[in-house]
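Just the one chain here, laid out as C-alpha cells, in the form predicted on its own.
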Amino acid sequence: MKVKDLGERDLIERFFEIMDKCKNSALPWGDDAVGYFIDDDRVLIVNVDMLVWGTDVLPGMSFRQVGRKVVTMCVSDVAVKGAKPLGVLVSIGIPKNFHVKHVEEIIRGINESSHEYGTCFLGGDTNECDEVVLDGVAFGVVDKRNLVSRSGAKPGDILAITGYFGYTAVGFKILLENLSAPSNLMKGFLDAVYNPRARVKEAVSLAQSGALTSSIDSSDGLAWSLYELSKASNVGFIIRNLPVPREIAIFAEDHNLDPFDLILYGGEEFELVVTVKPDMWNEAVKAVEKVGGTLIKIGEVTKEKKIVLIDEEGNERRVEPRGYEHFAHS
C-alpha cells in the first residue's frame, strides 16, 4: 500500500494508533494543536504546521507572502483554541543554488507577519532541502477555563462563522484552471489566496467569552471543518443561513458553478467555525466585535448526525465530507 492510497486522514489516524497517550494532554488527538497541562491552572497550546514549495505555494505568490502564509497556519490553530499566540519559530529547508535574497524576503514574511498578530518571531533551524520546506511553530498559553476544543458541541447550540468563504476557491479556479474574472473582482479574490489572515483577536476574545462550546479553524474548508466538529462532538448540523457573496455568486453565474460548491469545499480561509450556547450569542456577538470582527450566525448542532444545507428555494441538501487533503489527489 502506498501513502497516496490512504491519503492524508488515514495516515494520520494510523499515527495515533501507534503512538502512546501523554497523560498531561489537555486536548484530544486530532485537534486543531496540541494541548499540555503546565499546572493545574494553565494550558500550553503548541502547534506545527508545513509549507512545501510545490504543493503551498500558488502562482504569483512572492516570497515575502509565503512567509507571511506559514505564520498565518501556525497562529490560527493557537488562537482558535482560546490561546494569544506568544512566539513563532520556522525551520527552513533549502536548495543550495536557492538565491540569498528570496530566502531574506521569505524571513521578512515571517517577522512582519509574526509582529501583525501581536507575536514575535524567535528563529528556528536552517537546513539544505531539494525544495523549499517551511515548518512553522506557533505556542500560547491559556488558562484552562477559556480552552475550547472541537468535542463540546451540543444539540441546540447555534453554528457560526467569523466571514465569507469561497474566495479562496474562486481564486483557485483562477491560478490553476485559467478561469477569468472581471477585472474589478480579481484583486480580492487573488488577495484571498496570496494574503490569507488568521482570526486570531476574534478567536481570543470569544474563548475569553465563555459563549462557546467548540471551535475549529477552516483552513481544511468548511464542509470539511464541520465534519471534524461532527466527529469531534457527536453531534450533526442543519445549515440555515449561508451567506453567498455577491462576488462569488457572479463567478459562479459566469461559469455556469455552484456557487455552494465554492463556499463549501475550497479551503484556507481561516475563518473560524464555532458553536454557541444559544444563550450567550450576544456575549458571543460583543465579544467578536469589540476586537473589529463579525460573528454570522449560520445554523444549528443537531442530535441526529448529518450535516444538510437547507437552500435558497427551502430544498435540503447533504453537505459532502470533501476538502483539501494532501497525498489523496495525486
Contents of the next structure:
There are 2 protein chains.
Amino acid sequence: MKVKDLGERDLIERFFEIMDKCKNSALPWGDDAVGYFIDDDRVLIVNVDMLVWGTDVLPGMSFRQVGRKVVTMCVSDVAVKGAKPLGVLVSIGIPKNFHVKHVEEIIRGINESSHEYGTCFLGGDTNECDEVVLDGVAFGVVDKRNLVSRSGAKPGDILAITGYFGYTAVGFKILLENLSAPSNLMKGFLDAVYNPRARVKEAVSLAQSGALTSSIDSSDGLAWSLYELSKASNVGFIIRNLPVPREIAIFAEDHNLDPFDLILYGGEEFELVVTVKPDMWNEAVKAVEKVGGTLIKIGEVTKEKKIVLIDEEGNERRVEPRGYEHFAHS
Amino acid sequence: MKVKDLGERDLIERFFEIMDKCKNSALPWGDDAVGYFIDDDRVLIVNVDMLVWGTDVLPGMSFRQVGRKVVTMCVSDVAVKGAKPLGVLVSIGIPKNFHVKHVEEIIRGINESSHEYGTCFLGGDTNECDEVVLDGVAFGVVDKRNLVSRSGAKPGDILAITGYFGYTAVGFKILLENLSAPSNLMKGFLDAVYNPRARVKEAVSLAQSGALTSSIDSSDGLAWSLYELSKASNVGFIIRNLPVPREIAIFAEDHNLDPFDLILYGGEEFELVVTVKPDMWNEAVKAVEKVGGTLIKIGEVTKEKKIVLIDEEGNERRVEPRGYEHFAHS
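Show the form predicted in complex with another copy of the chain, please, the one above being the form predicted on its own.
Below is the whole assembly, all chains and molecules, this chain first.
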C-alpha cells in the first residue's frame, strides 16, 4: 500500500502504534504539540511543523511571506497549549540552483516574524534538497496549571473562537481555482492566505486566565479542529451562532457557494478554537481583550458526541469531518 | 548568485548577518546546538538536523537505518553540549507514492534508536514532499555549570577524541566510488556508514566531570571540527598522536591513499572532539570509562591559531580546513 492510499491521518495512527509511550510526556499523543515535564511544575512545549513548497506555498506568495508563514505555523501550536514561544529554529532544505537572495528573503521573513511574535530566531540547519522545505521548531515553557490540552472539554462548556473563518477558503478558491472576487475585497482574501497570523498573545493570555478546558488551533480548518477536540475530549458540539462575515456572504452568493462550507472546511486559519468554563466566560473575554483580541461565543459542548450547526433559519446541519489532509488530494 | 556558488558555510554566515541576537541565548551563533536559559541555572539545549534522501542516504542503507540515523544526528549535538537528550521529534516529508511499510520501518528505526540513546520519540509532523526528508529535533536540559560550548579551549589544554576516525571515509569510498576492501574488513567499514552511533553517554559524563573546556561532534569530519573549535576558541592545535587504525592503514595501502586523508577529511563520524583541562585529565578519562567508552589524547591546544599534525616520521603537516559541505559538491 502506498501513502496516498492511506492518507495522512491513518498514517499517523500507524505511527502511534509503533511508538513507545513516554513517561514524562505531559500531553496525549496527537495533541497540537509535544509536552515534557522539565520539573514538577513546568512543562516544556515543543512543536515542529514542516512547510513544503509544492503543497504549502500559494501562487504569488513572496519569499519573505514564506519565511513568515513557517514561523506562524510552528509558534501557533506552542501558544495554543498555553506556552509563550521562547525560541524558533528552522531547518532549510533548498535546491542548489536556488538564488541566494531568495534564501536571504526567507531568513528575513523568519527573523522579523519571530520578533513580531515576541520570540527569537535562534538557529537551524541547512541542506541540499530537490524541493524547498522549511521545517520550523518552536519551544516554550508553561506552568502545568496553565497547560491546555485538547482533552478537557466538558458538556456545558462554552465553545468560542478568536476570529472569523472563511477568508482562507476564499483565498484558495481565487488562487487555485481562478474564481473572481470584487476588487475591494480581494486584498482581504489574499492577505488571509499570504499573511496568516497566529493568535499567540490571545492563546497565552487565555491559558493564564484559567478559564479554558481545551484548546486547538484551526490550521486544518474549523470543522476538522472541532472533530479533533470532540475525539480527544469525548464530547460533541452544538454551534448556534457561527458568524458569517459580510465578505464571505458576498463571495458565496456571487459564486453560488454555501458560505458555511467556506467557513467550516477551509484551513490554515490559525484562529483559536477553545472551550471555556461557563462561570469563567467573563474572565476569558477579558483575557483576550486585554491583548487586543476578541472572543466569540459560537456554541456549547454537548454530551452526545456529534457536531451540529444551527443555521440562520433554525435548520440543524451536520458538520462533516472534512479538512485539509496531505496525500489524500492526489 | 546561486546557492551552489556560495556553499553552505558562507550561506550560513549570511544568515547570521540577518538574524537578530537573542538575549537569553546561552551558546554563541553557530555552535552545535541552540542554548536557551530557562531559568537562572538551567539551559535548554535544542538541536534540529535535516536528513535528505539524496545527500544523506547511502546505497544499501535500510529504511530502519535511515530512521536510526536521523536520531543519531540530532541527539549527538545535544549531548555534546552536555545535556542528556530528553525527547526527540521528527518531521517527515514523503512522496505520495512511497510505500507505507517503508515509512513504518523508518518510524521503527526512530523509535528504537531513541530508546537506545535513553530518550523518547514524542511526535512530529507528516507532509507530502517530492524527496524523502526527515528533520530530527532533540532537546535536553543542562545545568549552566556543565554546559560545554565550542569556545572555551585554552592553550595548554589536552586535545582528545572518543574513538577512531577513518572508517566512514573508507565506507564512502566503497559505496560511492566502488573501491574494494578485504572481505574480513568490509563489515566494519560499512557498519560505520550504515549504523553511526552518537557518543551520548560519553558526552554527558564528560560534561558532568567539569574537565572539559570545549567540545564538538565530528559530523563534518575531524579536520573541520578542529577548525570550528579553533575559530570559536581562537586557538590552534598540534596533533602528535593521531591513531591510525590497522584497517585504515591496510585500505590506504591497498589503494595508494594517504591514511591521514581518510582520518582527517571524512565525516558523519559522531565521535567527540574535546579539549580537557590538563590537571583534570584523569577525571575526564574516568568519566568516559565509567560509561564504557575510551578517551584518546591526540595533542594539545596552542596559542598560535594553526592546526598541524606531526606524523609517525616526525614530519609536520598542515591540517586543511576541508570536510563535507552541502551545495559545494556539484
